[in-house]
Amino acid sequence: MELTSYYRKTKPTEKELNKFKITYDKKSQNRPAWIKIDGLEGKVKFIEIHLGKKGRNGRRKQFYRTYLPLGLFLPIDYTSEEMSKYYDKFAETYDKEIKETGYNTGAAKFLIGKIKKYVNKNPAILDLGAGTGIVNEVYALASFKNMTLVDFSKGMLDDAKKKPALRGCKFIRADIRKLNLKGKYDLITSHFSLGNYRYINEEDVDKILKKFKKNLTQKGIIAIIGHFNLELFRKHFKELKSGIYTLNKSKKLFADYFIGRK
């Protein structure tokens, strides 16, 4: 495998292309689910890779793009399986990245403040797209202990299981688009997962909301924060509260939030 090009203001020379160290997912049979290039400085959105495998037109060329600001590249036409493996790798540095920005934990504290008046003292919580459980730690410290964490990344959930604050929680590794649960929950949450169309498109979100609505108790609520079309949520739930949360005012970073009842 070799880096043949990357895309920013200046075009790389042959000498520059050869100086980078490439590490990648070696477990995927078709192509790497993620690629990391050490020494690549500046804002690079896309890279072109020759995999060194024969195809109809000779050596197989693949394009990758930056997905999150952590130095990993994901195939442009990624599959859900590749996204899962990407997050398995991301799990190695996820908590560090999240703690440095404080966006996710700050959003969790904000949402907790909004939902407290709508739930009982010890609600059964289902969190969709829980990741390493860093947000769930915030809930645990706010006395929300009865949580079920769902994520499609094994690496992320393995980290969540190691957190002392989450002892006693339940963990489910699954793609929420395919998951069917029989249990009932007082509160369903999602922080930057369900409300992010890079993960799940609007059509899938519509199906997910319809499906998981059945898992809410009679007075159960759903609380979501991320970037989404509020009308999708209003279609399935009676709105209790919605609005915009400021992640970082100076950087003009904002998120939508929605709290609703079935």
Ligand SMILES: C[S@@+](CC[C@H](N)C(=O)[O-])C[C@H]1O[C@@H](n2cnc3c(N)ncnc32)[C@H](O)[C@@H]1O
Contents of the next structure:
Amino acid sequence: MELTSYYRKTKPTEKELNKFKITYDKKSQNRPAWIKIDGLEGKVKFIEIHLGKKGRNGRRKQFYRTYLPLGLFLPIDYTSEEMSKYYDKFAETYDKEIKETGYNTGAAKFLIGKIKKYVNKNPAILDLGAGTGIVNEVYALASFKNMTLVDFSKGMLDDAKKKPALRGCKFIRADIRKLNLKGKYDLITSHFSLGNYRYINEEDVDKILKKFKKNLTQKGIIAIIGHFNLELFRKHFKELKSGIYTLNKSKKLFADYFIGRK
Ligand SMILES: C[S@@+](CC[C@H](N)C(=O)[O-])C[C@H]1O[C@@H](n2cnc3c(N)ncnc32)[C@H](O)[C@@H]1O
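The structure above corresponds to the form predicted alone; please give the structure of the form predicted together with the ligand next.
Every chain and every other molecule in the complex is listed next, the one we just looked at coming first.
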């Protein structure tokens, strides 16, 4: 794949925004910017737009990537299949990159610290968009062993299945937008997946929350961390706690978290 033409790590100029139909939320100050790329949204630190070779229709295919994951590209108008394939490939280096930054594992430790008082000692946990299970290892270390991991990428989930700490967990390969489960869970969680509108748009998140709410036990809670519109979560759950978690202060990387009850 040859990619040319455009690359940047800084805030795009007005002219560029117009050119690529990107809107940049000027209200976000020291927080990661809210960026819309042709209808895709995500809070990203910087963006890179790459234009591929001209296709038969004379138009260049556009690719974009955000600061993570490094070195991989997706077409702007990616399909669900392209996204899961992208993660199949990303699985090869995912844990290495995450271990280097410590972002996801650090965020999981933080979230576990916050949820402990709301759950029993051995809660049944459903993790939506669990990936390679690297954050589930953190849960297992904190004595949470009863976990069901859902992800639509075979590559990511295969990595999770190999982790000794996750022996005994359940693994479901499915698109969470289409998945319907019968079981009840004490904790439904999601780390950097559910609320990331690069993967799942707001309308989908709304439907997902409504759907999985039925899978919560009477006193069950939802606890998620990532980048999202808190109002959607408040619409479906009674808020117990929410706020901002600092992933990296000097790089000004932050994540939102939300803990709620039925
Ligand atoms: C940024 S990774 C986060 C993985 C893990 N939670 C972590 O923090 O390391 C996002 C994950 O969500 C998964 N994902 C994205 N959209 C999905 C969907 N619609 N259904 C199932 N999994 C999805 C991807 O395959 C990927 O593994």
